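Let's start with one chain on its own, the form predicted on its own, as structure tokens.
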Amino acid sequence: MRKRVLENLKSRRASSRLHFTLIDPNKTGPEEALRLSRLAAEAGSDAILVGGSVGVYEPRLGEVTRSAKKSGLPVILFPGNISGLTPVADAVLFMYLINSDNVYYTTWAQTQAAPVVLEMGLEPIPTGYIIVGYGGAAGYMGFARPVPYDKPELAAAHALAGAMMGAQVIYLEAGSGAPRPVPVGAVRLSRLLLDRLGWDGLLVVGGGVRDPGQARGLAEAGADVLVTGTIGEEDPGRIPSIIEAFKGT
């Protein structure tokens, strides 16, 4: 089984913050995925996430993933369900949705997926996934109770719990197309508690980031990784300035 992606990303984080570009195969075909992933690589993105909450299936998933890999960046699956797996990728965010009311999204889906991930030879990256505020399709489909925007202490407690349960990635998610990103207060307090724990994973933030100012704020609050998806679909020309703002802070 491949075990290099997370280690390499952590090594890169030692010298710079990271950016991931999200491609949803339900919205993006292979040709567009190739164009977006190459643009992302040129702009300084560090990895491509491939996945979505609805309508992800083979063979399209594999075709989109194969196209994204031509960028030269590692391709990590971001599955909304067991249907979001393909052996074409390099790794998978092996996620449990910490604030889901449905046990399927905390243990059952993972139990179903584990043998498949092993047989596919994917590198599993243990990930604690937390829906904040808007939540979007991910929150709706995952039966999440989104952490309120104005309760940073709850977001931080979820993040700390995920780290204590062994997650190497803590992912604070506002949802695809969210009207606003995860609040900087939630990121800042999560960073504080994770540092007190001595945790050495990656704090990832995604959803709702549309301009360099928002990206800069999340960097200053302590995010290690910024994920953007919708902005790449709507206006990919804005990706470079967002990456520059996040990494340059």
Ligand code: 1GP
Second form
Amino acid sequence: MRKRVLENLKSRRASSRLHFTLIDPNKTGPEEALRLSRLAAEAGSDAILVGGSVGVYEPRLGEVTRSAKKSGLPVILFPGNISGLTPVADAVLFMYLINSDNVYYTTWAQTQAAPVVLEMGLEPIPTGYIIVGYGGAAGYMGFARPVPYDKPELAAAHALAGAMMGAQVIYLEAGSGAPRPVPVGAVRLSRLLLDRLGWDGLLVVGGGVRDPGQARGLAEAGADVLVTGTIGEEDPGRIPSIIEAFKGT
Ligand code: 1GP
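Having seen the form predicted on its own, please provide the structure of the form predicted together with the ligand.
Below is the whole assembly, all chains and molecules, this chain first.
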């Protein structure tokens, strides 16, 4: 099995914060995925995430993933369900939605997916997924009880629990297209507790980031990785300035 994606990302993180570009195959076809992932690579993105909450299926998932791979960046699946798997990718965020009310999203989908991930030869990246605030389609479909925007201590407790349960990635998610991103206070407190634990994984933040100022704020608060998706669908010309702001702080 390939096992180098997380390791490579962690070593890249030693010299710079990272950016992932999210492509939803339900919204973006193979041709557009190729254009977008090449643009992302040129702008300094470090990986392509492929996935979405609904409407992700083969063969389109494989076609979009194949296109994204032509950028030369690692392609990591970001599944909303077990239908979001394809052997064309390099790795999968093997997620458990920590604040889901539904056991399907904490352990059951994972149990169904695990043998498939093994057969497909995908690198599983253990990921604690936490929905904060708005939540969007991911929160709705995942039966999440979103962490209130004004309760950073709850977001940080979820992050810490995820790390203690073995996550190598903690993903604080406001939801795709969220009216505002995860609050910097939630990121800052999560960082503090994860550092106290001596955790050496990647703290990922995404959802609702539309401008360089927001990206800079999340970087200063201690995020290792910023994910953007909607901006690439609506106005890809803005991706470079967001990456620069996040990485350059
Ligand atoms: C969603 O965190 C990602 O899962 C990205 O969100 O589409 O709002 O950039 P946006």
